[in-house]
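To begin, one chain is listed below as C-alpha cells, in the form predicted alone.
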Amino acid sequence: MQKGVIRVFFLTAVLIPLLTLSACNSTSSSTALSQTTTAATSSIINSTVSTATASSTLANTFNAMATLGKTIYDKYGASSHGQNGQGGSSPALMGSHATLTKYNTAQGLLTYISTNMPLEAPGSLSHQDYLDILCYLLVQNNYVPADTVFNESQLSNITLK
C-alpha cells in the first residue's frame, strides 16, 4: 500500500510537472505527450487501487478477524468460558467439549451473542467486535478455512456441526 501511496506521489509532485514543462518548450510533441503523461497516470493510479484492494480483502479473512477477536474474547469471555475455550464457569466454545452446534449456523451463533454476551453487559460490545469474536470461534473450531474471505451475508451458509 505504501508504494502506491509513494508512486502517486512521486507522480503528481515530480514526474507530471516535469512532463509538462518539456511539453511547454515543444509544441509539436505536447499532445502525445499528453497522452502518455495521461496513460501513465492512470497506471500508476490504478496499480495504487489495486494494492489497497488486495490489502482491503486480506485483512476481512477469517483469519485476520480472528485474530482481533481473540483480543476481545481475552478480555470479555475468557474468564468464564476458559482461557482456551475450554469452558469455566460457563459452557465450552472450543474443542471438543464446545456448544456450538445448538446454534445451528454461524448467523444463529452471532445472533446470540451479540443480544446476550457479555453476560455481566449484553450487547455492549460494537457489531464489528461481536464479527471478530464470532471469526475466532469459528477458526479455532475448524468451521472454516482460515484464508476464507470474510462475507457477514454467508454467515448462514456456515453449518455448525
Second form
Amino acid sequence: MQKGVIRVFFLTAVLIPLLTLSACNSTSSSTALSQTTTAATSSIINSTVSTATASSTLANTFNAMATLGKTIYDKYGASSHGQNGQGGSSPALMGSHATLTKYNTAQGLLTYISTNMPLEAPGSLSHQDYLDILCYLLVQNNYVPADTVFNESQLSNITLK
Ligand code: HEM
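With the form predicted alone done, generate the form predicted in complex with ligand HEM in the same format.
Shown next: the complete complex, the earlier chain at its head.
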C-alpha cells in the first residue's frame, strides 16, 4: 500500500513534469534551429543577388549605357541642342559641327556637363544619368569603340580627338 502511494507520487510529482519539460525544450530548440537555417539560407540568397548586380554593372558597355543616355538626352537636352545633337538654340554636341575636343578627355566632358547642364538646372540629374549621357555623346562622336566595357576610373584616359 505504501509502495503504491510512493509510485503514484513519483509519477505525478517527478516523472510527468520532467517529461513535459523535455518535450517543450526539444520543440523550442528545433524552432531555433529552423530559424537559424532560414536566416542562413536568406543570407546566401542575398549575397547571390548582390553578386549578380555587381557583375551586371561590370558587364555594361559604352553602347549599352549610351542607349539609356539617349532617352535621358531626349528628355533634357534635345530641345536645345537638337534631336540628333546637331545644334539648335545651343551648340552642336554631335556630328561635324560639334566641338567637344576642348574638354580634352571623357572625364573633362563629364565634369562640364555634370556641373553646367541642363542650363536651367545645372547638376540636377543623378550621377548615373550623367554617365549614361556621357556614353551617348562619346559613342555618337566615335570617341570610343561602342563595345568597350565601361569603367569610370578610365575616363581620364579617353582622349577626345
Ligand atoms: C542633360 C542635357 C544636356 C547636356 C548633356 C548638355 C550638354 C552640353 C555640352 C556638352 C555643352 C558644351 C558644348 C560646347 O562647348 O561646344 C553645352 C553647352 C550649352 N548648353 Fe547644354 N546640355 C544639356 C541641356 C541643355 C539645355 C536644356 C539647354 C538650354 C535650355 C542647354 C543650353 C546650352 C548652352 C546655351 C550652351 C553653351 C554654353 C556656353 O557656351 O557657355 N543645354 N551643353
